[in-house]
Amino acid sequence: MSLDRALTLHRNYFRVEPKVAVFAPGRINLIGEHTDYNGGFVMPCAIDRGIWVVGRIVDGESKLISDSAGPGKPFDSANTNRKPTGWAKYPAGMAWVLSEPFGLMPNIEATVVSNLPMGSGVSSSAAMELAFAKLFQALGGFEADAKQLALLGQKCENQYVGVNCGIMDQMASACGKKNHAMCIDTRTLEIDYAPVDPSLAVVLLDTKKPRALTDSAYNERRSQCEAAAAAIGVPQLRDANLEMLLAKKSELDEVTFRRGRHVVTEDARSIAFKSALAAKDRNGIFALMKGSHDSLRDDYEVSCPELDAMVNAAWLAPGVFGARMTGAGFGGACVALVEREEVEAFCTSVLPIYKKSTGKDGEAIVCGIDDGARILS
């Protein structure tokens, strides 16, 4: 159990007992990719893999240890303008962002343990932010709701870490609900929880190619989306549809048009997916997830040969209801919805075909759908 690992590592490294334990889940996005920073619709779910943090308040600088990343650079919660390098920027950034609404955060001794597959697009960074938000909340004793902590996690990522992400990952980690997908309007932050039929399993198909969407490629796509919205005359692509975009096609270069086409059609797919999921409409789910992957590959150009090979194998496997790449792209993982009774046959079919296509050993991880970030003790 990862909590036990965190407690043991903390005792061995710091030679004291921690006072508080917290957990924040990673997330898998079923549909709605690259729509959140366009004000659009997404449908993630929190998963039963994530980040455990145990810790206590200390005098002097904050000190950190991770089971996978080793010691973190020390930082002072009272002087977070001196940004630490490496992974410590996430807890330091949360100390910085929480101090404005809730007062100065204490310095801490903290141990981090994760069972998230790194670089696979399940949002380890948001889980780290929400875990430290809950740790500081438990130690500092302030009141905050899940959405507020999600927004502060996004602010940490945008303004302290320096990644201009949307809100989906933090919302999924903060507000998850067991056995439910989350239909999130990323403009209003309204959440409509959609039950996932217990006969369906969520399977993460890790390509073992680390996710590699660079900041420059990500920011370029954001700029192209903003240009498409400006040409249409709307605040964000969330306010447009395909007919409006087609009317302005002559004013846009081909690449900007295709970026816009992905976003407006992905929003439409996300809205339709909720009904298909509720009805357990196998054909509808398959078509919508395949349409999402095709659009991400061709219009948004964030897939890669490994993701395409994995999803092609999944589409042909027994028990599949649908599959697509998930996460920012250029590596990482695919997500599949699979008839639970057929999971073993599905995985046995997919992984050998993937290896034959790529030469890589992929991994299939069956994920439970979990609650959001929480204080454990």
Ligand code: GLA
The other form holds:
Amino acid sequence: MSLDRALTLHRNYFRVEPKVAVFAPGRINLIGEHTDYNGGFVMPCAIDRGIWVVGRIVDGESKLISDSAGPGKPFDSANTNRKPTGWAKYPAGMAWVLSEPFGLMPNIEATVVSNLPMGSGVSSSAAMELAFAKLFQALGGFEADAKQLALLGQKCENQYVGVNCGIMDQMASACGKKNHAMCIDTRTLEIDYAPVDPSLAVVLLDTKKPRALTDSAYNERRSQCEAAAAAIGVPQLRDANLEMLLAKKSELDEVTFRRGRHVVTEDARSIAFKSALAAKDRNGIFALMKGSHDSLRDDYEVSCPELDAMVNAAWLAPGVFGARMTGAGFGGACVALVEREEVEAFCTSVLPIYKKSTGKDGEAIVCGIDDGARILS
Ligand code: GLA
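The form predicted in complex with alpha-D-galactopyranose (GLA), contrasted with the form predicted alone above:
Now the full complex is given, and it begins with the chain already shown.
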């Protein structure tokens, strides 16, 4: 359906047939939050919502249209010093990062259609990067594996767009596998795919509170983690555990200690989660996801009243296996694992309680777990 929308928009706007079509998914993270820039462990899934791009090579400048954001600023792949403003910086940034290993990218005409909920922290920017990576690959014919494209997407985000994110979102969008969670070691980029029992549904609980102040707070958390690792004397917090952190407690200020405690305990929870999920161990899954949320709220301080209200409602709802905030925080969404047969009862219970405590209409979206970014035709 979204592909059809992209094709129709392309024909109407550019008055010509596109040559190729690609798709890149958004992601939802089951556990392992704010661990990726510490070399630690994460467990996202690529979801069955994302970004479709259709396009073709053109002479002259690259031209863009999006169904939700309108026309993008034109750019020239051969002159990436002239950075476009607005959403065109994603395709322009990808043309720039791809040109280093694969040579100059062609100029394109491209149409973008997305069905990702905006501002809810399911990585529309990573999906955009991976979609354009696949588009340029389909049009330019270069060979690259999914991990290499994920790293180039992160480079685009860090060095061109200017957001200092870790590797989780791009890895999830590039390397996702249908019906599997991805246990990613963000230092080695090794992925252990873990099947998600089909009787469990992954539910995105959107608070409809858009994320705010994310960049500055995110960068501040990163520096605090680096300070904690330096005090322990390890390259990254991935190399530490709670005991090592506790041994340095007196040398750390209270906030830095708590930031470090979130990361080392979250890494331990992520590792334990893999076996709890495999065994469909309800108590284990519940405790680990709740532990993650509590730690993000109290030690890492990236939750907000809306995320707390949503998760509090989810913890009490029928069919729940576990729930927590997902993504960077400060707004956005929670993720819940729910007995599939009880999904309806779960959503009917959570949303009214959420509304009562916040006055906001939240939204529940049952997400399928999908494959990573791909060329469709
Ligand atoms: C954002 C970043 C990721 C990761 C999460 C928090 O989504 O893009 O790299 O750090 O926040 O887990």
